[in-house]
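The data below hold one chain only, encoded as structure tokens and taken in the form predicted alone.
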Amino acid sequence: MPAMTKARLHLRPTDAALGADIEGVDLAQLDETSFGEIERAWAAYLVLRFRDQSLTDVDLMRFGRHLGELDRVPIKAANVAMTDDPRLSIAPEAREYVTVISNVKIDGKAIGGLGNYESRWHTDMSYNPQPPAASALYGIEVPPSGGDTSFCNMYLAYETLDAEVKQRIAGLSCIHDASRNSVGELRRGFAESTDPTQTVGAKHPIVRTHPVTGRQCLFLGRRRNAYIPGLALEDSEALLDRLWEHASEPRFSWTQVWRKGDLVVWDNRCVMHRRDAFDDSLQRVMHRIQICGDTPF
């Protein structure tokens, strides 16, 4: 890709399946120009990261309106609290577009999702008949150390399948399971279940074709009470199987090291990513936007 034409913007490219630095730019201060180039680098690199922002809320929507149309918060775990969040307190519309990922307990409470845990690979509320297009995360309070989050490249997942592979998932369809969050937490309004042939969610083909490019790449969301319908289960479960293992091989992947001030912006419709759990005595505050989606096909 041809470098930046502004001066005082900076393509940076990793050494990885994905990612790129942008150098050089006030988000809160962002003009039409600026944006896109902004968005050539995305749709080429897929995750974008910004360093040393200083964003409002207002700011992140701002920002995210760019990209399309923002999405509304998805539903809470059920041990996150409803209560006020004084750190999400500069606009009453951001309490609709921007979700708290934090550890962070205020007399005992959560005021935010996931906690300190472990979040596995997956694609940001796949669970849902339209599942964002984007999504964007901006860190407040950051550790010194942990809670890292990877990104994985699910063009290339696709492309270096083998043939054979190839043809058994053409037009196959995967159902996503809606009752836990990426770090297994049970969601507010669903029932316990351990039996994939019954999960609840959306049904998404396993191979999706991205709606700006024209490109395919493997849609598969998240692996907990995944279900591939037509097949018996314990088929289901090794096609599934199969298929995240090869999808989850490191030469696909980038991992962001989070800075206080970073702001990550990736593409939900051809990139999975998970994060590494950290130590709950530390805080770790992080606010997100996603965009809006459309119906994969």
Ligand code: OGA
Second form
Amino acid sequence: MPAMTKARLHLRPTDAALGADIEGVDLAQLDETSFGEIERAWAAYLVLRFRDQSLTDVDLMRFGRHLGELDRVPIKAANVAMTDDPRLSIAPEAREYVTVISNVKIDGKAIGGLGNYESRWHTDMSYNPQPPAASALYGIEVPPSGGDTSFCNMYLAYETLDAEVKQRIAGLSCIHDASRNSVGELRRGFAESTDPTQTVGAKHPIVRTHPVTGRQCLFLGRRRNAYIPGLALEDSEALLDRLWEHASEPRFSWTQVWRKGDLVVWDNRCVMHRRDAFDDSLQRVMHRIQICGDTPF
Ligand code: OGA
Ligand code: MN
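The form predicted together with N-oxalylglycine (OGA), contrasted with the form predicted alone above:
Everything in the complex follows now, all chains and molecules, and the chain you saw is the first one.
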């Protein structure tokens, strides 16, 4: 990708398979020219990190709108009862679009989603017919250790598959389980399910074409209860295990170790992510926005 021309924006790629820091930008003051450079960097590095930001929810939403239309917050896990605790102080105009990701409990009620649990590799809301194009997480309170978030490059995961596997998955689709969220909690309105052939959720191609870059990538979404229609269950399981084992190889990933004020935005179409568990006596509070995506093809 071309070097950034503007002196005040500096691009610093990680030494891993994806990810870059963008330095010298205050996201609360972003203009269209700087955004153009950021957009090019994002297409090349898939995950961008902006450190030392100080953003309100409205700033976060304004940043998101440069990327596309803001997606509405997803259905909450059954155990998340949003309080109107003033500490959250999400502006009314932000409530439809900003999700709290946190383990903090007030009066025994979770103030946000995902707790302190590990989340395995996943694509956000891949169980929807049109999963978000992007997600952005902003670190408001970050524990001194634990809760790192890793990202993996699904273009590379696809490109490095054996020719024989590539041929096998061409034209195959997979059903993505809608019943549980990324930490395995049952979502409101869904029944427990353990038979992958009965999985309820969107069906997507296993190899998708990125609508902006035109490049192909693996699109696996989530492993639990995934099923490839048309295959016997055991064949579907064996093929999915093989693909997941490959995509999870450390050489495709980069890990974000959080600092307060970090804003990390990832391309949810060609990147999966996972999170380490952390000590529940520590407090972690993130605000998240998502950008609407289109139907994978
Ligand atoms: C998410 C998610 C990871 C994290 O918000 O979709 O997976 O680090 N979060 O909290
Ligand atoms: Mn996620």
